[in-house]
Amino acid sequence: MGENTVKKKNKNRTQGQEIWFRLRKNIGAMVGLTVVILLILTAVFADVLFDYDTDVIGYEISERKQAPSAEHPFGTDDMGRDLFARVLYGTRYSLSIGAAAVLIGILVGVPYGAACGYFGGKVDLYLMRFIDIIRAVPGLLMGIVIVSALGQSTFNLILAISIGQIVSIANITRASVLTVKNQEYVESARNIGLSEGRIILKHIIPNCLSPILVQVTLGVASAIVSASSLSFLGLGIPVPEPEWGALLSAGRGFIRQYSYMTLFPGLAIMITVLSLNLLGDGLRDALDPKLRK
């Protein structure tokens, strides 16, 4: 009787409820989700949490290079600025850059990959060869070239990172479309005279969202790492903005005597990327149709 009740409850769940039920059972995914939510709240309410101007320099000499303490939990940098506030403000920059790069990847990569997978033939051949050419160039090297050519700015940094996201999302979308384009509901849509564009938008892409959603989550993590890498090399967010990679770059000259200047920004990057990867892995398991009973 108990087993029948459980089975009945499982059947009554909607698809969204079933995904959430599976996600909740994954401890790592829930930890990652919790950390990501806290990071988003920190980015949104950074100005409310701290009445602090991260651009101000020239504090008293006594305020500079202070070790972590109750007054300054992460210590102060060589300009006397509170590192705790700067790392928290950096959440806003890093998450915004990662999300913006992935958003561009979605807007370009999803229709690009859907067109390749759906039409096939020469369309797929030529479009995917272009993707292969881009993939042949290491992402960091391409980012360096683009930012160096266009100039150092936040927009150019996002543009450089988004190219790699376009390639990844286009590939995963194409692979997903290839698995669903010959399904019966797609054939039915063709038979009733729907245009190719409407079939792709209304029937193909909605049924490919699961792997795309997982790729988006993992893509934000990789975009944050790419942005931090370029900022560390001096090609990212212009100083004195407190982006995590820029904070690492600023503190590397003091790493022997004042290691905390690089420790805390590095931990922020590590925790954020790890949380997003845990969440992405959990979503992949929750959305996997093979695990559904």
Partner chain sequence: MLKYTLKRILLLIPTIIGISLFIFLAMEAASGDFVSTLITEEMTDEEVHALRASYGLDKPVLERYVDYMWNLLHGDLGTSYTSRMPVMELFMQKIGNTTMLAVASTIVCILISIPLGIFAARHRGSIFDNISNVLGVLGLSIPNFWLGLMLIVWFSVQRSWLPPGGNDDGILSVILPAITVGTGHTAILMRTTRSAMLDTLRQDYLRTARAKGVSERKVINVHALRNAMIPILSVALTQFAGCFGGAALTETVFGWPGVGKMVVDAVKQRDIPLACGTLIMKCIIISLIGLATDLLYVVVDPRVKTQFASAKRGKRNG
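Residue numbers count along the first chain shown, from 1. Not measured: the values here are computed from a predicted model. By rigid core we mean the largest C-alpha set that fits within 1.5 Å across both forms. First, how it differs from the form predicted together with its partner chain.
- Once both forms are fitted on their rigid core, the CA atom of Phe155 lies less than 2 Å apart between these two forms.
- In this overlay on the rigid core, Ile104 has a C-alpha that sits less than 2 Å away from its partner position between these two forms.
- Superposition of the core reveals a Cα shift of less than 2 Å for Ile212 between these two forms.
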The other form holds:
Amino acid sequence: MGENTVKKKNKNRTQGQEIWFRLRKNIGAMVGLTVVILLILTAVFADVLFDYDTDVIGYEISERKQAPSAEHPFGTDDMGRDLFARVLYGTRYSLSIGAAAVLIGILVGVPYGAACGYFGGKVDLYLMRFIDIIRAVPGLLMGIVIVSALGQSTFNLILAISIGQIVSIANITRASVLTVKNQEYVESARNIGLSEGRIILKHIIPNCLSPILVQVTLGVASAIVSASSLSFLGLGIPVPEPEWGALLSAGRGFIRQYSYMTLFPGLAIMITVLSLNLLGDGLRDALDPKLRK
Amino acid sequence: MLKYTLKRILLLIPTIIGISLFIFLAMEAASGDFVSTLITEEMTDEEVHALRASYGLDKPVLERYVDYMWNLLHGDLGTSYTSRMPVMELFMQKIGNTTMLAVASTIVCILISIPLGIFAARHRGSIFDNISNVLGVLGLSIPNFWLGLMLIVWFSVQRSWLPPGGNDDGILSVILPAITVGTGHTAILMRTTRSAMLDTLRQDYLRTARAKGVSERKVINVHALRNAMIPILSVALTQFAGCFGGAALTETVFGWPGVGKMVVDAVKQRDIPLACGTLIMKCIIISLIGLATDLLYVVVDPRVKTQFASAKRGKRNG
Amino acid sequence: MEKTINATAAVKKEDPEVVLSIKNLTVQFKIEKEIVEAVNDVSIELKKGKTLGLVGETGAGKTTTALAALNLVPNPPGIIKSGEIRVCGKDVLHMKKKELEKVRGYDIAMIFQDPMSSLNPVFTVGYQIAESIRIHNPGMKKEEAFEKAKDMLEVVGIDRARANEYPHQFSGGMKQRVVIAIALACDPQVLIADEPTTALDVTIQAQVMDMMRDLKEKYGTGTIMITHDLGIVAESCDDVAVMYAGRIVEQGTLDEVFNDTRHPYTEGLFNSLPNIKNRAAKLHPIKGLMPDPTNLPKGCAFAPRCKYATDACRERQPSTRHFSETHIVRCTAYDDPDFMIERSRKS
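Would you mind generating the form predicted together with its partner chain now that we have the form predicted on its own?
After this comes the whole thing, all chains and molecules, with the earlier chain placed first.
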């Protein structure tokens, strides 16, 4: 009954404005968005804020293992490095590793999943069986094996965690292509003689974008956790780079007396992942209001 | 239904071939093999070669792989390089601990998430619903291993209420690992319960039940919950299965002697038979839980049962 | 929930023949700060064994009125603002939960529009019928209730052996029979049938209607038949109430409403029916749409679509006018003593 009135109010907005309008009403999503923007700014201007050689990796043994104070808000590590500088600088690593892994996920996963969903039949069966085999190996272990096989470097770390991203993006793309493919507007596009290529480009992909966009947002969050997990196990970015997982791994040895060393890097991961998750949830609701009801 | 069960089991074969091949090839590509960890400076080349031969590592990778698969076909998971013990025996030693952790965390998870999810759905939009939503996202966002470390700080280091690791203190030692594994699962299951209940709560058949005079308590706990249980059960069992595959980090943080930690250590030490055999066993367990989930559906959802029955009938007639 | 008691309504003496009486019922829905007047000042009386047809377009407030009779209006967003509803003399709006549960399904039962969704998919149909029987016969054994449920299945023309089957194993018409069996399981005094055949195939519709008529005669149940199909009304009802935008615009006996139509909206409903005697005749649908329920016009809600509407119609709410003891019409045009709608002029 309220539908008429809702439509009337919103008739002057484009779809983009409509989504933004709905997103803006979601407090969680706006908090998430704000924090994500702040984190990106921190990552971009990290070297303006701190000098890499002196603040981030340069050590001062005389100031080692200092509890948080005004001078060192997060304290210092066992080498006397300021953890505040290291954690903030680490934003650059975590965000770019997460983004890069998801980018690979999109580049491989979207065509892969789209092919499965669109062609169906045997293609789908074999491609998906392959995905099933990958999924049989727990994600963390897959990462460990790949980093062991290829050697320890930032690029290999990204590659290792992108596997999981490829799998989840391919799955979500396949599912949404399958749904859209059978819609009547695709059928009618075919009936008026559009080529398959045009149908995929004009009708199928635009209608699959929302779930992929949501998955991408949540994917960056999960990639950041995966990266820090591997670093935590000592298989990620080599020391002394200030990656959050590596900081946690270093701090773990001093957990009995100096637990602040593990507190702050972990908080940084949690805040980043939390805001990405809030944003992803908000996007999901804003893009598909039907799911809310 | 028997046919379905057999089909599921047969599907395991390509998976087992795939993951074992993956482990063998990846370990081959990795720098250094198991023997390189044993080499000392006084050893001569001949000695190193002899050592390598004693593990069969002088043979090409494909030959080793075929040998391994041949033995696997006879039910032999191989012998661990590091401990020189049969992989099966090592696995059986650790699987009990992993199962204990999986069961404990799943119980914690179900006891917390389902009541909260139902309550949130029934009071949708209330303060409680909003708080539990935020807590849900928070629970999803806490990195497991960090949560584990923080729990150790709070409950073992600062208060020494609970042991910081190992499994020597019986039920006490499983509490912190179970909370660590269970937090993320609880968040997910709570969200699943909430949305499944929201979905069920607006169904017409609840109105029919109310119109019959069914009390509100029974409308929720019998009519609605029975239907919402279907997706909830599916997610809970998937998570339970996941505990067998993905608790490696938690096991590492707490030094919990389970299979997750064992396989991570095996990969680090290039112990191919141990890594491969443990992974295969994990896959079989996860797949069996998946099968049990599917069969459980038949009990919970009468529509699935009819599907099986009609498929059978269709076969007979056709 | 807000409730105001209408003090004057309670004065009138109870008529034991009246099984359902609704007086001055007003129901509102609050949707995002806007108030929808779903039902406005509706009064209905149903006598034992009689059938009252409640007619109107989708969104006229028929279903809401019916749900209010069981105090089942979903809250939020629905609020029963005022009015009094008595089922077999019992005030259902001011009852404890426990008492209400005893009335629902026992004194008054309801058949819903869509049989596909009104049965719980995870319970057998036998269980769903027996559940009602057990609630209203505490102490009855499970097996006995289940036997009674099987009897009910037979009453609605379903093999009693199918009691152990699940809803998805039944066709739409069969499901509606099960819904009817649930409703009649405790032999209620009042039955509300909310468009019981709309969701069914035409051939099945006739079967279900025939069955309902037979059952009504057998059990003597007072029935409210909600429909937008005037054919069904002509076939099965003793009295008729026509609703428009939450108000009853015309009510009376079947004969009065069909053969002495007074309200322009009722006339419009008849004109939009195909004429079986003159198939070539053009249909005359009512022009325009129902007004936005959040923003009803100040005067008569039908005025914007009414060809007889005058300024007076647009200015104020029409008052009720009695053409006989039973025939009541809300139309301002009759302030003019010479006013007649076209339909009455012809006859």
